[in-house]
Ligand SMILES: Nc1ncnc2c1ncn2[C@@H]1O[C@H](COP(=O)(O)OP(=O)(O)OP(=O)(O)O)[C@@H](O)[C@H]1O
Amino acid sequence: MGIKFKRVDFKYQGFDEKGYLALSNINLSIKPTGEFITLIGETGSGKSTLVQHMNALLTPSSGEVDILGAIINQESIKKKKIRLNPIRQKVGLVFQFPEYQLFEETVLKDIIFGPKNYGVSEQEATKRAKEIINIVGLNESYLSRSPFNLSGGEKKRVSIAGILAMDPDILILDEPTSGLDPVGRDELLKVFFDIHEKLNKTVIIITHDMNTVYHYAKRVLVMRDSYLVYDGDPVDLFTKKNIEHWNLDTPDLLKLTYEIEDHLKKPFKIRPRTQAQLLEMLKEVEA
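Could you put down the structure of only this chain, in the form predicted in complex with this ligand?
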């Protein structure tokens, strides 16, 4: 029982009577544990819209989403049958723009808001907040500050802390590392990967960084013009043909691999996933 999309269309209503079709015929199945997925695609392709369906912030115009057994479709929405609270606790979503997520006077109040809402005592939630603020790369002195007076990267970290504090089963992060410096980005990615690996949780990350995709992801989803056009292995995605066809950036490790192949005038049999693997492949060539 994970998250399952069946023939989902979604239209933003508003700017004309037809609305704007942001998701078209999405079919997708995500396991409740053990996945590490990256979601990529050009700006405006529907990535944020897609993940907002995973915790029922947005609901399908047609088709249905099954979120851990709760069926979200036009009928269940009309009958108001859906209990949103358990969904929001189990499927934690960090927004692309942290401003949408931060609203309390202090960072501490912001982080403990979620857990308190789901029945954790103030004392216990505060203890958790003190641990988590360090995990996201800040320190306890931030807890008494106003979230509105922080830098963009700090806001991002606080909004991530607020979601981690709820200890969701499935963690979804909408461009969590945009606007961070490279060191901060790598540290945070390690945090997310640890959450996945040590706790066997499913983590889904939207990113424009192809190195993140190639290095971490076990599965990659590609959105294009409201359609899900690829769902599979990162190595199979980054063929020269696909890179050209979908206008993707080439991950650095693959760029290097292609350059070495050109130099050797001979393709390798496999694609390396890590630098260490590429080095091993080179040793074999020399031998």
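All values reported here derive from a predicted model rather than from experimental measurement. Each form is matched to the other, and the largest set of C-alpha atoms that superpose within 1.5 Å is called the rigid core. Residue numbers count along the first chain shown, from 1. Compared with the form predicted alone:
Between rigid parts that reorient between these two forms, a hinge sits in the chain, and the option from 93, 217, 154, 191 at that spot is 93. Comparing the two forms between these two forms, the rotation angle of the smaller rigid part against the larger comes to 17°.
Same protein, different state: after the form predicted in complex with this ligand, show the form predicted alone.
Next up is only this chain, free of partner chains and other molecules.
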């Protein structure tokens, strides 16, 4: 079933009657498994508002969102027809700042809090925690530590583990690599891609890093001034025309590709997505 937006508008209430329109006429479908999506756009374009509709933290001012079969609209909200806990269990949202999600004395208690809240036994929740701490790139020694004595990257991993412990179908991450150095960023992105590949989860990442978009994304959503203006392939997104039109940063690998093409005085047949692909293409040129 996945998530489906139908003509969704959302308005933040302000000091006047008009308010602030953050989402305008959003129509969007996301599969429950198998997608790796990046969501980009300038600050204030509506990205965070969009993902908060995906697990009903926010609800539409008009239109409707179908979340795994639960219809969220003004009528269902007023009549209190919707149970939100099952939705938030199946669509996990990891906030940009892990401090928003970490509050227990130990990492173990933080990770098992969510599953226990949804009726999982402490024994089963602890078993999940021991499995998931390894999935996010840490080890069981972290379970007895205080989350507040961890590094920024480790805190992010623990906050992700806490959401994964609830076994969501869809994992949403808001700027998960912000503040990390390039090595830490790449390590964490590999964790997300492994979660997507090995656990068959749909992963949605809000990011400003075009290198992340170009290298990892299977699908890209672009928000601009409350509208969804692009939904498609990352290679098709990063044409010179689109980069200029939407004021995007050119991914580093694509910059290098352009420089090589200028040097060779001819374009490659396809756009490489990884350094390894570019090297293979250069070998073919030399041959």
